[in-house]
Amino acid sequence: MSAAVGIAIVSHSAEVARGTADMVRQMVGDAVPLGHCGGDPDGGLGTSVERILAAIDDAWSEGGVAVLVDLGGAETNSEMAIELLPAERQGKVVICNAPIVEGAVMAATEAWGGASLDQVRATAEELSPP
């Protein structure tokens, strides 16, 4: 069996990121690599490329990493973080266009079941409004 896809949660709020990660852990335990980050370096609302890189690293799996984001700035900074990854990792990290909480839980459940990165992403994105 291949390595479970990792999940990285990126929110503008440290509490939202932590709470979402807690929900994921309650659903799948430690079977899925998980990273999360939220807030700016000063403790306010925002995101940080450095923290996103750390969350991706925490969630790293040879199966890839699905990144769930809450708002546009989190997506933009996640894209920048992916560009800073080593070339061999860049193609194994995707941003899912999905609601952060529901998407993270569904993505982790799929990953726990052995789904590929593309399958994990597709399942999370099924939750997005048309």
The other form holds:
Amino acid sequence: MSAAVGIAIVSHSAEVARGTADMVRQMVGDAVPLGHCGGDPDGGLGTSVERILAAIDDAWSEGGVAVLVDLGGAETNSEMAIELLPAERQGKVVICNAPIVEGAVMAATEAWGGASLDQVRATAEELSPP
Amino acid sequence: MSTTQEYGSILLTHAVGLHARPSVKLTKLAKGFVARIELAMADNGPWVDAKSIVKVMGTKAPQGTVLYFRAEGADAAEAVQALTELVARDFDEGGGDAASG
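Here we have the form predicted on its own; I need the corresponding form predicted together with its partner chain.
So here's everything in the complex, that chain up top.
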């Protein structure tokens, strides 16, 4: 059986990121690798590629990592972070097109059951059909 | 080998209904069984996959709803029993006080 997919939470706010991670921990438990980050290096609102890389690292799993983001900059910086990952990790990290809090809880629930990265992303994205 | 299909129903007494936390618990429990498990709010459906967190939460079942389970597969009977018991125990949340935990 493959390792549970990890979840990385990327918000513009450290508090939103931490709160979202708390919800995942409380509702789904500790069996799913989890990383989170929020805020820019100066302590303001924003995202930083460096912190996103650290969050992906915290959430790292051989099964891959699903990234949940809030607003535009979180997504572009997450894309940049993924490009900076070692080649063997790049294909195992995906950004989910889903609301950050709900998506993180749904994705983690699916990951807990041993689902693949594609299934985890599909579950998070099922929330907001195009 | 014949297929076993098991049914069960239970009154949802949890104060906030099938909201986020209860839904996660129900889905996690369902995923632990190999049987195909479905959930409905009426005995004639529509049935949704009890292992899908989005579908379970999407039922938005309020307090007072009777939840119906049906399961098919090797451990179907155990699955229906475990799920109805979870609902009967108010998802182990002591009356469903949303502030607890």
